[in-house]
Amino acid sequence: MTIAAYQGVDGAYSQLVLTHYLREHGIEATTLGVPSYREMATTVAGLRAGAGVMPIESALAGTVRESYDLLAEFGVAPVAEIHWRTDHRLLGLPGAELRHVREILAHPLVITECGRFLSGLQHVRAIPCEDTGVAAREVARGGNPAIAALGPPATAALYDLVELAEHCSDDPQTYSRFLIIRPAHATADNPLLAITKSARRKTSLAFSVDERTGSLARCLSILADRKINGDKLESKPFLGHGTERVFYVDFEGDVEDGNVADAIAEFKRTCKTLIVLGSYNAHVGAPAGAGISAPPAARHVPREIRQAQAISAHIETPFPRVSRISRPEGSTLRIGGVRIGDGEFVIVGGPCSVESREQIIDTAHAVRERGATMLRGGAFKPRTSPYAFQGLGWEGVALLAEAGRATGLPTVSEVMTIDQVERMAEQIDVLQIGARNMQNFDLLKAVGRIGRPVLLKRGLSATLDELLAAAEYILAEGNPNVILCERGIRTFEPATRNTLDLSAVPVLRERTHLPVFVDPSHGVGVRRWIRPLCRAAKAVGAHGLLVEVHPNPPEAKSDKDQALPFDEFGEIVADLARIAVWSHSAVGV
């Protein structure tokens, strides 16, 4: 059976196009998803697949130039062009509602195509994904009703998702163009060699011209003089050739037609370089794709989900959703452009409390410049004394959100009461549950009902089992986006503010799939010991750090002894870059 390669995972547009084409032509094939367009091209060129597919143009978002480059670079031949209707829908979990959606995952081209729909949604962040299949899969796996994906009904069916909104493209009548390809030197049994040439053929060329006036016009007149109908012209810088440009042109006809062959001969004489990308069957009629169902072979529950379901059905644990066994591969959270849990080491920097506009904006810029990828700042402060600074409340939240927007950093802030949750979630990216509230079960349930990620701090005298059980409360309500945070516990040792229990990190990594952060600031409470503990936390396998930073630590309104000045924070971040990420991810770290 033929192997047909595409970029992406089950449910990607490329896969739907490819299976549709092969099925229409009675070709039996197994589809093989690979991580990149380049790998798809090398798989086909290297005869490890007999067929492949590449998107070449979105009617709304423009040419996929990489595909033309790959056609020129690799020994692959185009066979047919397909216009595919891209009537994107918003896909979510059964029971989810559009008004609760906070994050939408989609391929970058799809995000562009749905620009108007997305800009009409408040408090929603669009997150680029490798492909439409990955976007839908993440939604299905995550189990979080606040996360949705953009894609077609066929992909929804594949992952048991439902449509929360239809006609999300700026123009629902729009389509994308794809090319079916085969190896240039296909083996004789390749079924694509038997595809008959259709009445309407197209040819694509890549060429460069010298930089004299009129060179491009001269080339185009080669087509006009022979009454060949040009269809598309695209130019881009010619990589490795200074300021030279390369042009891609599509026109009607086949290289074997007399006038086309004659035109190509003339191109050869006129152009500096010429690559004939090939001739292929042009698309005829209305775009395909409307009403296409998922390829039957691909319709399945992904293996990891089946495994996890099978295991969790048999396991008795007080925290089945949090347990590592329910998701052996570990969770990855996407917060804005930041990925947590899959190898990237995340540093959250910022003040204990938001104190003023100037303070939080300056700190946001300073920590971003020094390598933080998220911004923290408390607005509702749990203080031991009622006379200590209690935070700026909603004014502080608004200032933190403003600093986040100004720097592009996702934000983290503590919620102390149930009635703060909804409003905080509208403005802030990650809701922190502080150590003192780790077992405030009603608060845990409230953040569990909201889509925002939660940073759950370990209680002052909580065991790791109690921390995991607290996280289970959040997951049990439907929010799987939880980060655990070790921040020091009460022991008999008074030398440090708390005792930072770094052994919690490997223990938690073994017992749960949730990412684990460390907060050395509250852990030791003494500025000069923050640095060695940051190093230790990364070395022991934490996924990220939460560190307090202040423009002028002695003047900080809370936790002044542990706040780092900007420069010291910068030195610590630079230092951390020299420590390898502990990359284990499976059970039995």
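Next, report the structure of the form predicted alone; the form predicted in complex with ligand PEP has already been given.
No partner chains or extra molecules come along with it, only the chain itself.
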């Protein structure tokens, strides 16, 4: 039986929509509620559920932008859209009366959609909660007739509540728009693969444009010139990228249609960034949802059993989210204009530590001119000696971010403590977890919740299993954007700073879908040996390199023995251009 994931608990609108769609298509499924939209997306993307649902628009409250972002981030495939009549009723305990109600629990979107109704109730306070199911459940559990919830009739039946008022929406025609999703690379037995394409299809894109007059108009004219009907256009700020904005557009047609395919190709040439979120069956006719009964799965299958079924559906590996089996084609990350994944090779250059504005700005321009596509620099430096230079702290973060903006290079910097994570994520594109923090599990959870890409370095004496387990912590919190980094391990050999374990690269590429970088600077610790190890790292299948570069290595405040001068860095990049990028098949995957 298929497991279908939704955000919330039994009786949530998402569960009603998902159950209705599957039932309409004759698909038997057990629904599984999870705490957040992000976890729902990771559950589907990780093949722990064959189907899922996400709200993307409310007719009154507008776009649910998080859902568009999750589609882009996790690469799940949209199957169909559903317009669902959100028939909000006021639900209370048997025997309760509307005049006695003092608190009403509801999802924030529902509160918005019922604004006029709520404003007409004197001495009543609306209290936001996670979803419609939670609101009804808490009323049923609390036993207080002065507390009610807003939700549909099906949810009232599920929790043995009664309707104290009907048609509470500001507009009786209120509906919300949902997308049914499946894994992008679903297994052959996934029943959603058999869903027939409808005559009317839609496609959704997310894109950004250069900040020049007419840039957006030029993109939209691509649709008009091909007589493609646009259905929706919205935007939001692109966090961490100044005043840049991300645009979402829905239009009629399928990516496999020649006319649409040509339009998308033109979008790619015109836009700064473009993500094709997918094509799906468009809703036809009046919104669904009127008179829907409580889902049978919710009535007859206890939550504990559904969770046990979901666990049994896990891929048999201690790392179900990280395992190559969960995403055989490999993960591809997009960080600014940089694409990290199979078929691409990324070079991250910069100093071990940010020392001054002049130093980091000069280095940023130098590494960009010589072929680096990302900029590294430490602001918080864990050092063995308490007397060693430990970075400029937040001043260093600001200087690195400035250098990134000045050159257009995405930035990478180490975060050392939980309280640094959120502030660091506001300015830095990739959060690095250093070798000494690889098993700081609370820190791993924190970066897993923040959503920024994470560069996870292998610990000084960590096995590959321990590295994968650390990555699993991050993905389990909902952040799939992880890059693993081999930076050398501690062995008995004293000739080099560490022993660079290049054999880890093909092993990791076989076992995980995550990109793998190599840091030869820390791996060997001696400047003259970095060049051959860079070539070897690319040859053995690494997706990228971290290389330490400094304007004046002998004067560097940290790791001066391994820092490269600008020209030598440029020679290494030229060397690497002559080495082919390895594919999955080249490393036995």
